[in-house]
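The chain below stands alone and is given in structure tokens; this is the form predicted on its own.
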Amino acid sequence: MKTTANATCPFCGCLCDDLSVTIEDNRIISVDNGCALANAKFLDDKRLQHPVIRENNRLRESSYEEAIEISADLLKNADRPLFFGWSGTQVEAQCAGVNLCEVLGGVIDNTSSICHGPSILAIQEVGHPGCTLGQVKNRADLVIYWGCNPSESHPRHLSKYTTYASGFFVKNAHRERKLIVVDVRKTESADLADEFVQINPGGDYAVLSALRAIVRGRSDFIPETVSGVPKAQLKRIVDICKEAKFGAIFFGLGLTMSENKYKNVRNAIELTRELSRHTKFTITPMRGHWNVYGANEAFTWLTGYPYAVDFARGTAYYNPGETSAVDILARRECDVMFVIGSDPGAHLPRKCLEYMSKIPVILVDPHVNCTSVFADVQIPVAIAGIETSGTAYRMDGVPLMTKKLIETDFPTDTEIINRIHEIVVG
């Protein structure tokens, strides 16, 4: 039995790198410092043992050679292949995927297009006044969670970086650090807050605009209630923000995927800038999948664009709303779909799933999931971040190296993509 210290958790965007993992007979038997999500990730031993191929509407076992050959043939003979996912694998595989897609003239998209894609659009327009999570832990005396519930989605975010994490300049976080939660409903995170702001659904843009006006000293223009929030509470929030020495805003899909989408995020960034004229303020998106930030980085290095990249013209083209996976599937445009590091069967709209059921789907994933129902070929691989080492990006853009904790005979994501690439190029 051995214990590996400072292991990195490949589940959410926190990428907690202080886990202690105990291994016996090449099997993980316990995880210390991990949340419930991490424990489930590390201790799950249910996986697909062999590649499977669908024939006559039934799945049969196959060899890796046969599954890779069939996948390569499907992609090579496709007019418009779609490559989707990439947030649950390492940067090395993401780079290999972009290269394969470019060779085939396909479209490659990551899960940003259905989560924080609007955040990226806003940042492209007005920039990103962000900082590292370490800066938040050591300096922030005010934290605002807007449209997110970290108690359930990122369980260690509060204990490692914000509410319960004492830092260099904040010696007693629980007493010295204030917490504001803005949401449409009262969540577990809201129960911990010093101030809970409950807004009407779709009211984020109006509330952000009202806060900006109050920060500028124009509260006389604000009505008595804005999207369900009393004017008195809005003025109190602004006073708390101005009195803070260092404020950190974190926002989730409640802001990016509600009415006004990227305009909400742009308005939140503009509010951050308004507040920084009085004190120090930063803003950070709460990235969900553990390496979705890495997918944005890798795509941008290689193509110039963070997601929804179309190579059909022979060069990279990017137009979210046209070249993103949901739009291409809804228009019934692609004729093969390659999925890796995600489970679109559990998350995409019904219209997209109906079309996925009509085209060949290749799934590269160690586990049976909702997308397996649509897959014509599924190739099981090593679990990225546990059985393979590689690079991943935390939600604040800090790159970390994940450790290989146990040995495995399963091939890696990168190996499968490269073997398909070799067949495709001959």
The other form holds:
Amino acid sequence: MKTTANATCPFCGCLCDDLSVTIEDNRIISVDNGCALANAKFLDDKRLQHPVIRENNRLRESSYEEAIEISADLLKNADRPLFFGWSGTQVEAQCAGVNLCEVLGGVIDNTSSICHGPSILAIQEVGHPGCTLGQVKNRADLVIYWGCNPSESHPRHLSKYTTYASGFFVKNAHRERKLIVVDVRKTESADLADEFVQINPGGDYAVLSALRAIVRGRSDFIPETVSGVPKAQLKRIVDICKEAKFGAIFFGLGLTMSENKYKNVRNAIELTRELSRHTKFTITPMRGHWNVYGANEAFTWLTGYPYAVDFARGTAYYNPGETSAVDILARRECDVMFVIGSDPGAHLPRKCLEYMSKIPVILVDPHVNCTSVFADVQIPVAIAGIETSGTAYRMDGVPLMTKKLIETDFPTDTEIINRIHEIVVG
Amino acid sequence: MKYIMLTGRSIKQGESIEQKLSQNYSLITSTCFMNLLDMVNLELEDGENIRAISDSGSVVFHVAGDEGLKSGTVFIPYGPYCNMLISELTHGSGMPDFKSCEIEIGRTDENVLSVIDLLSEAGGKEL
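Mind giving me the form predicted in complex with the partner chain, seeing as the form predicted on its own was just shown?
Full assembly next; the chain just shown is listed first.
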């Protein structure tokens, strides 16, 4: 039995890197410091043992060689292959994926397009006044969670970086750090807040605009309620913000997935700017799926664009809404889909799934999941971040080297992509 | 009456994410949380079933009360059940309306489908 200290969790964008993982006979038997999500991830022991190939509408076991050759043939013969996923794997595999897509003239998208893609669109318009989580922990005396529920989606965010995390300039966080939660739903996180603002669905843009007006001293323009929020509460929120020495806004998919989408995020960034005329304020997206930030980084280094990159013209072209996975599937445009590090079968709208059932789908994933139901080839791999080492990015853009905790005979994501690449280029 | 369907992460959904064809994942992601008064108006009790209908599809869910929801809103954990109701349209943004989908709700005696049966309605194949 051995214990590995300071292991990094491969579940959410917090990338908690202080876990102690105990291993016996090359199996993980316990995890200390992890949240419920980490424990489930590390202790899960059910997985697909062999590659499978669909024949006569039934899946049969195959060798890795056969599954890789069939995958390469499908991709080579495709006119418009779509490569989707990438947030559940490491940067090394993401880079290999971009290279393979470029060789094939395909289109590659990561799960940003259905999580914080709109945040990136807003940042491209107006910039990103952000900071690291360490700055928040050590300096912030006010934290605002807007459209997110970290108690359930990022369970250790509050204890590592905000409400319960004392820092260099905030010696007693629970007493000295105020917490505001803004949401359409009174969540567990809202129960912890000093001030909870419950807005009507779709009301984020109006509330953000009202707050900006009040910060600018124009509360005379504001009606008595804005999207269900009393004017008095809005003015109180602005007072709390202005009195803070360092305010940190974190926002979730409550802004990106509701009406107005990236315009909500743009407005939140502009509010951050307004507040920074009075005191110090920063804003950070609560990146959800582990290394999705790394996918944006890797895509940007290699193509110039963070997601939804189309190589069909021989050069990188980017236009979310046109080159993003949901739109390509909805238009019935791709003729093969390669999926890695995500499960679109569980997370895309029905029409996309209906089209996935009509085209060959190649799935690279250790687990049988909802995409397996649509897959024609599934290749099981080592579990990224547990059975492979590599680079992953935290939600604040800090890259961390993740440890290989246990040995495995399963190939890595990168190996599978590179072997397909070798066959494709001959 | 139309309801706004909010979809999102729940900790139970996150815990079961690597076993998506399990009964546990099915139960978690097929639960529709509703405002308590809305449940009274529809004469629904915890654990009873509803059929939710949108312009894109129709799915049976279990129902459970949630005091944190405003009247007219429902919350369903991320998963294939709620996504059967979401439109593929993204308004040129790449992002579907995962948190602003309008649905109608009616009580039903029909059963909730398993994940595989649900996906087979969208063309999912045999395993």
